[in-house]
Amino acid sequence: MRFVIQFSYDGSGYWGYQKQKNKQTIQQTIEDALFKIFAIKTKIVASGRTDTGVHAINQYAHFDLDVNIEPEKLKIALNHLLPNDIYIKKVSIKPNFHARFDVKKKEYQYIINTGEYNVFENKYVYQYNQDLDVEKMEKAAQQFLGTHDFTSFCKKNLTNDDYQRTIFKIKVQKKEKKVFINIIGSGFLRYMVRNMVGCLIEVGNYKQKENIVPKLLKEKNRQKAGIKAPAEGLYLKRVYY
C-alpha cells in the first residue's frame, strides 16, 4: 500500500532532508519513526531533498508498506513520535502516486530583514539588516523568467549534465522591514535558489546591474555569479502535482 504524507519541518536542527551517515536529517527521523511503530525499515521518497538549516512549509513523501491502518491513526501516531520541529499535517492513500516524479512545479520563499537584527528569527529569515533597492531586484528578478540553463546559480553535478530549468514566476516585494521573494519553477538544482537570490541581493545592494542575470546565465560560470544567500531564509513553499 503506498502512503503519501504531507508535512513541514524546521531545518534549523538538521543536515538538510537527505540521509547522511552519522548525522540527523529529516528523512532518518521519519524513518525512525515509522520503524517504531511498525517494527519494518521503510524508505521514504520525497519530492526533492533540501538543504542544511532550509524549512518546509508544504513537503511531500510517500511510502510503501504492507500493512493496514487508517491515514488518519498513522498521522497521530507519527505526530506523537516526531519532534517538535517536524509537523505530519495529512496522510492519505494513493496508489499510482510518485512523491518526485509526479511533481509540475514547486514553490519556494526567501525572506530577508532589512531591519535591525532581531536574535528570534536569526535561524528562519536572512538577517542581512541593510536597505535594498527592492524595485531593482525586482526588475533583475523578471530576467529569469522562461528556461534557461542555469549552470550559473547551480552546484555542478558531475553525474548531471541538464541544468535547463524553467522559470513560471518571480516576485520581490517589500512588507515593512521584511523582502520575500517568491519563485516557482519546473524544478531547481542544488543551491540554485540561494545562489539566484544572492545575485538578487547584489543588484538591491548596488553591487550587480539590474541587467546582469542574462549575461551570467549566458556565461554558465557559478564563480562570477556571486553570492549564495545563507540557508536559513528558505523555505519548501508549495509542490504542485
Contents of the next structure:
There are 2 protein chains.
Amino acid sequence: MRFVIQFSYDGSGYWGYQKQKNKQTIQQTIEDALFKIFAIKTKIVASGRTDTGVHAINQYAHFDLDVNIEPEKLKIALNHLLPNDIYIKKVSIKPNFHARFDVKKKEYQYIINTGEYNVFENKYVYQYNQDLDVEKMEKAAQQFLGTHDFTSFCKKNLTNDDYQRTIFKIKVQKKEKKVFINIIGSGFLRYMVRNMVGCLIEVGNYKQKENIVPKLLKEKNRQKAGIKAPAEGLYLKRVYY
Amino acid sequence: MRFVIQFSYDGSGYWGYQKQKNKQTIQQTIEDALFKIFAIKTKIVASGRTDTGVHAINQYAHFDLDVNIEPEKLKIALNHLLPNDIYIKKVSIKPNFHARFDVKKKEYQYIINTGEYNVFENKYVYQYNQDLDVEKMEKAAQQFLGTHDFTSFCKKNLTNDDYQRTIFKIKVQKKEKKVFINIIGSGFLRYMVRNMVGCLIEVGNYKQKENIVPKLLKEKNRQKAGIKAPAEGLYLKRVYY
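Mind giving me the form predicted in complex with a further copy of the same chain, seeing as the form predicted on its own was just shown?
Full complex below, order starting with the chain above.
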C-alpha cells in the first residue's frame, strides 16, 4: 500500500529534512514514529530536501507499507507520536504516486522583517531590521522569470550537471513591515532561493543595481552573486503535482 | 541614576519573570547582562511578574545605577548580551519613575487558534483547534466590566487580602481562525487573565451559559469557575503609566 502524507514542520530544531547519521532530521523523526506504530522499518520519500532551519508549510512524502489502516487513523497516530514541531495534515492512499518524480512545480516563500526586532518571530523570519526598497526588489525579481542556468545562485554539486531551472512566477511585496518573496519554479537547486533572495536584498539596500540579475545569471559564477539569505526566513509553501 | 527599560520577551524558555533560585528567569537574565556590562550587582523592578511561558510585548522595569552611559548605548550593549528571546526596545532615564507603583492600567492579550494546528505558533497561541462561539464569548466578557472581587478567578494567596480589581475594557474578536481577547484592567491577580479566558472558552463551547460570569464572581470560589487557559497564549501587551 502506498501512503502519501502532507505535512508541515518548524525546521528550527532540525538538521534539515534528510536523514543523516547521529543528527535529528525531519525524515528520521517521521520514520521513527512510523516504526513505533508498525514495528516495520519504513523509508519515506519526500518531494525534496529542505536545509537546516528551513520550514515547510506543505511538504509531501510517500512510503510503502503492507498494513491495513484507515488514513485518518494513521494521521491521528502519527500526530500523537510526533513532536510539536512536525504536524501531519493529511494521510491518503495513492497507488501510483511518487512524491519526488511527480512534482510539477514548487512554491517557496521567504519572509524578511524590515521593522524592529521581534522576539516572537526570531526563528520564523529573517530579522533584517532595516528598510528595503521593495519596488526595486520587485523589478529585479522579474528578471529571474523564465528558464536560466542558475549556477550563480546555487551551491556547486559534483553529482549535478544540470543547472537549468524555470521560474514561472516571482513576487516581492510588503505588508506592514514584512517583505514577502514568493517564487514558483520547476525545481530549485541547493541554496537557490536563499541566494536569489540575498541578491534581491542587495538590490533593496542599493548595494546592487536593479538590472544586475541577467549579468549574474550569465556569469555562471557563485562568487559574484553576493550573500545567501539565512535559513529561518524560508518556507516550502506548496508542491504542485 | 534611575534607568527605565521597555522590553519584550518570548516567555517560552523561562520560568516566568521573577527571579528564583537555580531557574532561568527573565529578571535574572537581564540582571546578569547588566552585571556583565557594569560589574555591579543590580536589582531590576518590573511593572509586575509574568508566569512561566507567558510572553510580554511591552514590559517595563527600572533600576538604579551610578554610571554615566547614554541610554541608547546601554540599549545596544544589553541587546548584544541578551539572548534572542529578550529584546530591549528602549532605555531612558527617569528620576522619579517607579515601574511597579506608578502603573495605572495594564493590558493583556490572549490568543486562541480555533483553526488547524499550526507548528509555527505552538509556543505563541493556545492551540484549541476547534470552533468557538465568539459572539457568546463577547457577551459573557462584558460582564467582567467594572470593579469586582475576583477570588473566583485567581490563585489564592495567603499574603494577599485584596481581591478587588477593576476591568476597564474587554474585547473578544475573531480574525480568520484566531480569537483575540484583550483586557484592560487596574491590575491583575495571579492567573486572573487565564482563568477569565478559561471561563470564556467554556462559554464559547457551550459548557457554560453566557450569563455565568456574575454568578461566578459572587461565589468567590475558584473551584466553581472552570479551567485555566494555558500560558502560551498570554501576552502582557501594554502598561499604562
